[in-house]
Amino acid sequence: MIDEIEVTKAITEKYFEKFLSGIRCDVAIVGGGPSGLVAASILGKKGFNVTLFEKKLSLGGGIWGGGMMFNKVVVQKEATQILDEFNISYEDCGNGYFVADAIELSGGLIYNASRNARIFNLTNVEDVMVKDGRMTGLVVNWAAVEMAKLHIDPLTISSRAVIDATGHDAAICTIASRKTGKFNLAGEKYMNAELGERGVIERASEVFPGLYVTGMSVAAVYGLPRMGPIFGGMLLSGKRVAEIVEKNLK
């Protein structure tokens, strides 16, 4: 016999058990796209307490639609190491290009991240916490509150490091830039896949004490070109920022 109230009780108790275990974390990641998911998986496997927030219902960012809704994505040779590590299949198309199925790639990244980090979807980050010149956490609310423009106070999450993986908007860096005045965003530039791919890896970095940037947020901060439906740079940028955060926190 199924008791509906017991179902409600199980969902509620386990959700808030997860929520309370994540309000003080080592690393808070904002954005569940490819770079954020890779960083969450790697840092979680290293033993860090990782919490990831995604304001949409589903994670995966721009992977799902591939290029113009053709649900295949391209990665370069360097990124296949991450696909291998995450047990995601791909085909060699020659000339250094490899193609993965967008659905398998999204699902594989999400699965690995969910095994190594706490994930909260439908959660919007509306502000940051800064103390003594360092970012110390995030201010969160339900995404539905933002959508409905309701005047409901948020709650706070403390962390030793924050990673902005929000993509083209660089939402967390935008807030931090405006409120601290310590750095400026150059804005994402035109399409140039070669420069964009290389740049989002090389310039994944700490942009303000305690605040790190990865993926397309790197392009928005440093004025790099966009690159379209090639995703190797996103994966490698997530790995790169995870290595930087690990080094700094240790």
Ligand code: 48H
Contents of the next structure:
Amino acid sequence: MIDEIEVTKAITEKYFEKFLSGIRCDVAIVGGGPSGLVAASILGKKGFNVTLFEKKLSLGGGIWGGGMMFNKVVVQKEATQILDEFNISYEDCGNGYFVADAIELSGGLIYNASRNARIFNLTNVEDVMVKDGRMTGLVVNWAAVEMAKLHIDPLTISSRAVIDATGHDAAICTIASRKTGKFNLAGEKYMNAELGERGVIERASEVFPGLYVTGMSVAAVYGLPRMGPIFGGMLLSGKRVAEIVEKNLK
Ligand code: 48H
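Output the structure of the form predicted in complex with the ligand; the preceding block shows the form predicted on its own.
Let us now look at the entire complex, which starts with that chain.
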């Protein structure tokens, strides 16, 4: 006999156990696209207590649709080491280009992140917490609250480091820039894949004390070109920001 109420009890008990274990964490990542998922996996594997928030129902960000809905994803040689580490297959297309299936890449990155970090989907990060000139956490609410424009107050979580992995929007840096007045966003530039790919890796960094940026948000913050449907830079930018956060938190 299945008791429906036991099902309800199991879900709510385990959900709130997970939520409570994440409200004071080492690293809070906003955005479950390629860069955020890689950073979450790497930092979680290193032993940090990592919580990732994604406002959509599914994680994966811009990976699923490949280029113009052709669901294959190009990565360059340097990034294949991450695919190997995450057990994601790819084919050599010659001239230094490798192609992964967008569905396998999304699934593989999500699986690895969910094994090493605590993930909350359907959760919108709507504000940041700042104390004594340092980002100390995030203000979160159900994505449905934002969508329905309901007047419902959010909750807060604290973290030693916040990573903005929200893609083109650079949502967290945008809020922090407006509310602290301590830095400005230069805005993403035209397409130039070579410069864009290099830039999002090299300039992944701490932009404000306690606030780090990775992936496409790096381009929005530092005024770098976009790169189109090549994803090696996103994976390597996630890895780079994880290295910086690890060094600073230690
Ligand atoms: C919770 C949020 C919030 C919020 C946004 O866009 P993404 O895939 O991000 P990246 O930087 O890892 O990858 C970028 C890549 O997908 C891309 O767009 C490329 C390479 N473009 C090149 C080009 O030239 O166009 O994922 C960001 C995620 C999304 O899933 C959002 O839903 C989520 O962040 N998100 N989650 N609270 N406030 N804002």
